[in-house]
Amino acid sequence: MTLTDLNTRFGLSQQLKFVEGPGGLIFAEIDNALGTAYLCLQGAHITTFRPKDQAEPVIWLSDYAKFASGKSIRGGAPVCWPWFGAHATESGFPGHGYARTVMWEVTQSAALASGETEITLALVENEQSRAQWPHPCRVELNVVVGRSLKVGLITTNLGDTDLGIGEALHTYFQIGDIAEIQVLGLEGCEYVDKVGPVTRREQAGPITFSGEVDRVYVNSESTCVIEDRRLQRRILIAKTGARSTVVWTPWTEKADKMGDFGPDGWRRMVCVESGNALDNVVLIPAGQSHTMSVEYSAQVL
């Protein structure tokens, strides 16, 4: 579909428009009164994201992210899908699944008497991506953005077996300064340390930073919370249809080789990941939906 054909179908006047991006993507740019987001049809990925009343994002992107097609970008809310972290089976498979390097078709948008702008994608599915997941399903995104960012990604079952998925939204929240946050609700959480030999843990207290952490914790549905002194803000992380929550930043020496985190943008970004991983990967019965729902807001601290 064209830049035209979109905006004819889905644009709504000052609201939601689709433009050319960085790399040639294709952009949806929503501006109303009470937010800000652009969202990339590659991936279904949401790239920024502001309420009007913060000066600050709330989605963080990096200054060093690289737009090209087939490639994911740093930054945003990426959407893992089918699976989360390495495959199963196949380590030739891509990481986090092939949902965020793949194209997404617009088949939904409105105007929200409440002010917030809500557009819904569709999975495309390709000759590669039904090699390496060949079940029949249909999987959406549904996004609201308003003075809070709702998503909603919503996996069908259209085979007659049932269906086990793992999923999450990868998303990088922006901070003042990682030495300077922490990380509530998950107090008391079994934990998976993914830094250094796999190892079970129990949280103990709040989550705190002085160095690279990659824990997944399971079997928890409370809402968490970034609280952030320099930035003087809570950021809210409320989910619904998730029981594993990801927390990670890669500290320095591991962005460093990464390449697009630039010379200090891991410190001014956080990734609090709501999904579903590990001991709670979702079986989906035959004809049957699943919805992971997930609202991203800010407060003054």
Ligand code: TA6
Contents of the next structure:
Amino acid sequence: MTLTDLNTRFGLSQQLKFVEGPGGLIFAEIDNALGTAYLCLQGAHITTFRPKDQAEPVIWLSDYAKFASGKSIRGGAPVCWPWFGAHATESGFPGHGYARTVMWEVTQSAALASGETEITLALVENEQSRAQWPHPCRVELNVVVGRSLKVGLITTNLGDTDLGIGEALHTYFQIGDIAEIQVLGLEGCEYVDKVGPVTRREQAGPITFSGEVDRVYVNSESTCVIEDRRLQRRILIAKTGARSTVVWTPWTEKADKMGDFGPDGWRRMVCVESGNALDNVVLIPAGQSHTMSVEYSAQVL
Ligand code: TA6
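Structure of the form predicted together with this ligand (previous: the form predicted on its own):
What follows is the entire complex, opening with the chain shown before.
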């Protein structure tokens, strides 16, 4: 569908338009009285979100992010599907699945009475995806932009056998400085620590940061809170249908190796990812659907 077709069919005069962005990728630009957001159609990738009452975006995007067909974007809210992390058996398959690097098509848009803007997209399978995932599925992302950002990832199993999927919204949050935040809500939860030898531990107290952190917290749907002393705000991450939370900062060495954080971009972000991974892989019976929903909001500390 051309840009003109997209704007004719799904554009909403004052609050939703489709534009060509960096790397020739197509973006939905959402701007209403309550908040603004950008979403790249490749990967249905929300690249940033800022409530109108916040000076700083809630969702972080690297100044050094690369934009190219088939390439993942550093920052925003990447959709990890139909597996999280490395593929269980195929080392050549993309980490976090292929959903974030294939095209999605817009299927619906609406200006809601609440003043929020809604857009829905569906993943478009291709030869690569069918080769990596030969299971008939429909995958949709529903996004509502307002004072908060609401995201729903809906998987429908169109096959005739049960289907196990791993998934996550691998969301990067904008913070003042990684050393001046703490993450609340996971106290007492079991987690898999991926830094060094993989070890299972229990979270004691709030999560603070003084080096690389890469943890998958399992069996908890709790709301997480990022307390940010420097920006004097709290970011709330309220999830349903998601029993895993991944908390990640690459710290300096890993960020340098990745090459798209810039000199100290990693200090201004933290990932608190809502999903279903490891112990929480979701089994979807034939013909059934599974929805994972997350709401992101910010308030004064
Ligand atoms: O969610 C944390 C993590 O799995 C880290 O181990 C690191 O690999 C990060 O995701 C980024 O992965 P990406 O493929 O986006 O570079």
